[in-house]
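Just the one chain here, laid out as structure tokens, in the form predicted on its own.
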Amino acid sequence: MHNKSRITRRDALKLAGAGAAVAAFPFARPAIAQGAPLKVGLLLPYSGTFAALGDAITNAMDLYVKQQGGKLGGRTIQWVKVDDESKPERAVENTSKLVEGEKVDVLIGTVHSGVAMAMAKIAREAGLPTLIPNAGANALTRSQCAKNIFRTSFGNSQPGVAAGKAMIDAGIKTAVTYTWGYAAGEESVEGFKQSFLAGGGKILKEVRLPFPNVEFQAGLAEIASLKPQAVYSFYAGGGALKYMKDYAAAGLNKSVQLWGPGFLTDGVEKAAGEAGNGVKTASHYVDTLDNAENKKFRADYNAAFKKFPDVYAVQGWDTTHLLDIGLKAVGGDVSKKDDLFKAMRNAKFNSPRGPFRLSASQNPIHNFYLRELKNGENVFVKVAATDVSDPTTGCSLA
């Protein structure tokens, strides 16, 4: 069983990819009037590779919270801001400053997974309501779980193994991976391995590019010469639209088919013009999902932002849903924290993904629908898997 305790502020530096030591942060909080701002905290990206992300989510949170009369659970919502950069080697200083400068009653980052690993640890410690719309970082629900950190994304294995089941559906035998070479990058692999390799398939081999440089020609060159079926590629927000367009630019658009996750063509998808068109993605959302929810979401979002929505939305808007779900359950009196947790804990409600539920380790079970990128739309293809949860390996909530 994992030791949590063991764990030190050192460690939480190492996970970010820095290795200064840490002071010690004083996480008192002081008592707040019922009726006073609940202060949630945003510890997002919102400049570099991942700001789209970050303002898709925020757009979400905000028009869910303004569709509730600016409240939640009875307590007036106080965003307060912090640009993480996406720098894991910042992630320490700047989750302090929302939790021991700010002291906000509720935690809700991040994109990056290096990131979301360092802010984890401090957030356990505080025993501050967590919520992550985004960071995959398999540990997060699995050795480094805690009974205050709820996410409403994905771990980062989850679309690979959805990935990896339809494209042996799709009848391909051999494949080769690029991605990124960090921790995102690295899980997306393992969880398509897993079902690639069981479902028969062949990996000629595993190519790696460091986060984030986006120099991708000499990969491609190594693809060309190997001649798999397919490739499956990890990458995200600016990184994925030069890399689809490279792809293509390269020719392998005409014999090598593109898989991914949903991260490699989401939000990217206008901008790649006829250099995405092809590309087959696994991920948790649809723009074209046929329910009420996502219905009434495009529209709103829509009139609200003179833009639809993609996934990052989709996840911003469920981790308010989620949020709201806790609150109204202690009235909004967030020092209930027993009950806030097992509310969140319990909750089941149908999104604009489809039925959205936890699992014991509090990462979303969910489905995952295979798309295909046609003249900037995602196109779904199929259901490609149903209620796919995530190994609770090494999680302990006692």
Second form
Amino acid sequence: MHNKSRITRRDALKLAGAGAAVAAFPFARPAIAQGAPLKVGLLLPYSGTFAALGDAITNAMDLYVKQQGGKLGGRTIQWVKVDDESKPERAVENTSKLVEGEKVDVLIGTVHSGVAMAMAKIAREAGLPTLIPNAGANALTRSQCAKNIFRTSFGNSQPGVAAGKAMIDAGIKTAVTYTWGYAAGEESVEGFKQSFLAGGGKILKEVRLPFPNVEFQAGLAEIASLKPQAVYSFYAGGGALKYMKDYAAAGLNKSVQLWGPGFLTDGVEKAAGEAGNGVKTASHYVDTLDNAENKKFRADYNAAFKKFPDVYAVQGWDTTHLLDIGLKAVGGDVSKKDDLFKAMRNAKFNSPRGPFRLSASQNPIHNFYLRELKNGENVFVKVAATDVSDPTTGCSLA
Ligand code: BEZ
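Having looked at the form predicted on its own, could you now put up the form predicted in complex with benzoic acid (BEZ)?
Now the full complex is given, and it begins with the chain already shown.
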């Protein structure tokens, strides 16, 4: 990785202590000499059930920067990585290591919605340029939006709304929801319910499992006895893989269609093998999208990492692309915050996912695609919705 440093546990303890002293003066950071490296803090999961997601995001960001000669906006990029372990209870300590301990110039994080909510509170108070490359917590770009916070991924409800409508279009009338019971699962289901109920669908039961529990058997037995036409589930990473395997092992894949947001299959489609066949998902990305950016990105990523990128990598790529646009506008001087944020807010570019721009609350407006997993590949079925924007409810950036 380019010019990286990783904070050890011992450093972390020292920095958390230093952070406590700095917390009272969140704006007291040293002036940045032009030409000095730009310190970019990466708060991402590098262990636990979402580790592969953090790696994919990091790989793509590093690839982007390398393709720009190691610099964005004329500044050499220095990554500083902290493993957040997808643990909300450690989010304040981990964010503080980067914001107050390392005094990063830009913060990028994270994957887990609960961790992101705590991270964003600190970032908002510090006014630090912050980009969210995955976590979909709706509030981040609704009531908790901020001028300095940009999301390049999605809002949790977005794929749910697209999937619920696609299920109605497919003639499904009854469903059970089975998800991790934290913000991402709850809000994904909320989005699904919105369109599924509006289309006349009936929900027989909402079943939850605490994150990151992967003991799916009891819920699967309940689904078998309720006999819905379909199940809507939010799981991701290692948990999603085990879920698809357990679902098939219970024989449910023969009688009850499994649907979800793209995260259910992304990054684990090959490992799922036959167990994943027929799983239908709605996502803002499909591997086979026929656009020049996607073709080049997939070829370059494969050349660099000997594997093909997934949706998480695409989000990482778009994160550095957006940051690049902002940094170019201010010649790498992040103290020119108004101009930096304005350039990022108004950015429009062609992403591997298709056209990308931001809403008034700085969340992506993008297309949603319906996919079906067949023999280890998420196969494009149709465009489910174009130019989808999450509501900006409760957000005012004026
Ligand atoms: C979330 O916690 O927001 C999340 C985690 C993994 C995939 C998608 C969303």
